[in-house]
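Presented below, as structure tokens, is a lone chain in the form predicted alone.
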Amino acid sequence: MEQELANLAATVAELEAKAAATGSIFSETFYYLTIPLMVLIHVGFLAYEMGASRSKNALASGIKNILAFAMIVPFFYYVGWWIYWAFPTGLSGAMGAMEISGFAYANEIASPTSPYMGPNLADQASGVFWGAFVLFAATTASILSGSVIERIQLTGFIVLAVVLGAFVWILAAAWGWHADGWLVTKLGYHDFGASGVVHMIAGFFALGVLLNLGPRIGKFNADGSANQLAGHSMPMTLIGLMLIIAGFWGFLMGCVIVPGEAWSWSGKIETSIYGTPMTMSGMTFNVLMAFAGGIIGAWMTTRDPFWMMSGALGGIISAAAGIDLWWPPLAFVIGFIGACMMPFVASFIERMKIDDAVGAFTVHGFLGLWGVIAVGIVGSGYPAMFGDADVIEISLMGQLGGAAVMALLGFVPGYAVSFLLKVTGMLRVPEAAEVLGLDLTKVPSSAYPESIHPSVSPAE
């Protein structure tokens, strides 16, 4: 009898070990797959920005986007990931209540010399989490990239992209997208899909840069009226926007904490990064409803193909902060309202003589702000983080406070760094280069050489 019990215990232990291994491999694969899905965001931004550029600037717009992505990766490895774990409680670097933050913890798990920051057979999580966050960082740089096309110096842009992607946004994530983040623990800030920590930060950073960069030559007339400097390929722009939408599924997957692991909040159900319960099924309802609301709202207010597809993205951004909470018709309404506001905000920015070439501040900055506030309006009273009792709740004042921090944390560094670049002559290309086109003067190559020098067959 004792031998049978021993054999049974051994069998149970073996099955438990196999189940744990299967669960760990699933978790690793889940986050691994978010990375190529999020790469689609950058394929989309590449097509979007090149299409929105005039043909004389198409390659220059694409090159700066690709280089920004590449430059952010090593900076995020050496510095950015460490910032996320070091500063959730503030710049003091103190450890938080969950004991997953502070200088000591960051040095242990996120320093480039840490055993967790490379191949480690005992760690199946760090690399895929780091990779997902790198893609979030690169997304902020791509948001900035579109707003400044056709007149920014490549070197100046790379500096701005690295500051934004490897330093600024990840500090915002530490404060508002971490269980020990002080915005979460003290204000009850809730931002599941990063309306604030990614989109607001990048949008307001771009606004600060645009004030120093100035408009493209020919954008504004002497009387202040604006001219439309249309891109050379609306189809490419629309395809790019749709690819960004496709990649957004990976982006939102990366915001989910899967169950059953030692680092999971729950053993049974998915949670937000704050530990609050949610399901990917519910998120699916809300993503599609917000997507549809954004398209319909933008089409009804503009009848413009560009703003229609921007509305699809804007609808999701509007709902993203609370996309783990919404009743699906409410996600539709929030996306619809955001998209309806979008063209009016873009017109206001243009009347201020700010040349935001693709409406990045409007779509990401303003609609990110709307998304954060919408959680406070509708989601007040819901738990803001993990816990059974005495848990801080979401509130309108908490969301407004968090939104103010995001706006300032994005705008001030964007304005300050771009001002220094402007003073040192590293921000804007010379007027002659801008007039001739950056492809010819800075790349130098042509996106469409045969349209300039048509090929002739021997028979002709």
Contents of the next structure:
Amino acid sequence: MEQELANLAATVAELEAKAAATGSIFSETFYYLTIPLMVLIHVGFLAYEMGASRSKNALASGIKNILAFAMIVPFFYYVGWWIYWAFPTGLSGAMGAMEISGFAYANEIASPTSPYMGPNLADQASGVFWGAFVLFAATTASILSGSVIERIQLTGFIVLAVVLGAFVWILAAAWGWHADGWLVTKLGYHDFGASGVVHMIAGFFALGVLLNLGPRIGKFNADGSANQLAGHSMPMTLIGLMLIIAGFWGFLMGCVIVPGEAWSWSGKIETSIYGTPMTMSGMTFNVLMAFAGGIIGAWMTTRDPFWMMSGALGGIISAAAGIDLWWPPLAFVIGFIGACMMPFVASFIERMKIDDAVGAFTVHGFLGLWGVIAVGIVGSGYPAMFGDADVIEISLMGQLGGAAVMALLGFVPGYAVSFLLKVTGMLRVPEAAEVLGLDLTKVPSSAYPESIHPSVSPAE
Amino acid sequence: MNPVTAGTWDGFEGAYYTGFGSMELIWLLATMVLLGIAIFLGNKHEKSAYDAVEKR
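Can you return the structure of this protein in the form predicted together with the partner chain rather than the form predicted alone?
Then the entire complex follows, led off by the chain already shown.
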């Protein structure tokens, strides 16, 4: 009998070890797969921005995307990941209630000299989490990238992309996308799919940059009216936008915390980054409904395929902050309303003499804002975190406070850094180069050497 | 608008979406109305575009 019990205990221990190993490999693979899916976002941005550029600038726009992605990777390794864990409670670097934040914690797990920042048999999580966050960071830079095409200097853009991707957005994420984040613990801020911490930050950062960068030559006439500087390939732009949407599934997947690991918030069900329970199944309803609402709303107001595909993106961004909470038809309505507002906001920006080449502020900045506020309007009252009782709740005031922080945290660094670049002559290309085209000036190569797509714009 | 009224997620089971138990029909009807409006206006736009071509 004793021998049988010993055998049974050994079998149970063996099964537990196998189950634990399977769980760890599942979670490691889960986040690993978010990375190639999110690379699709960058494939999409590459095609989208090259298509939205005139043929004389197509490759220069592409180089910007490729290099921004590459530059963010080392800088996020040096400092970005450390910022996320160091500053959730504010700039003091104090540890929060969950004991997963502060300078000491960040130094231990996220400093570039930490043993967790490389191959380590005791750690199956850091690399894949870091990788997913790198891709979030690169997304912010790509959002900026589209708005400034055809006239920004490459090195100036790289500086801006690194500031945004490795410093600014990740500070926003520490504050509003972390269980110890002060926006979460003090205001009940809820931003599951990063409407604020990614889209608002990048959109408002882009707005600050555009004010210093100025419009492309030929965009505005002397009487103040605007010309449409059409890109050379609308089909390429549309395919790019659809690829971004495909990549968004990986982006939203990366916002989920899987259960059952030592670092998980739950032993049995997925949670948000705040530890609140959710299901990927529920999220699936809402992503597709918001996507559909966005396309149909944009079709109704514009009839333009560019805005329809931007509407698809805008619908998801509008619903993203609460995409773990919505009743699916409500996600459709939120996406539809966001997409309907989009062309009017873009027109307003243009009337302000701001040349946002692809509507990045409108789609990401404004609709990110709408998404954050929508959670306050129809999602108030939910506990904003996990905990036994009397947990701080989501509220309209909390969402408005979070939105104000995101707007300022995006806009001020964007404006300040681009102003410094402007003063030092690193922001804008010379007029002659802009007129000749950036591909011939500096790439040096031609997207279409047989000249099948000559540019015919006022800036020729 | 939300069914999680105990001040905590602890012990909560089942559907937790916004408007659970009270607002489903309203939001469902709202989507149908918006779709109806979008299709109606789409048809109107398309018809006027074809009419304009015929008048040329």
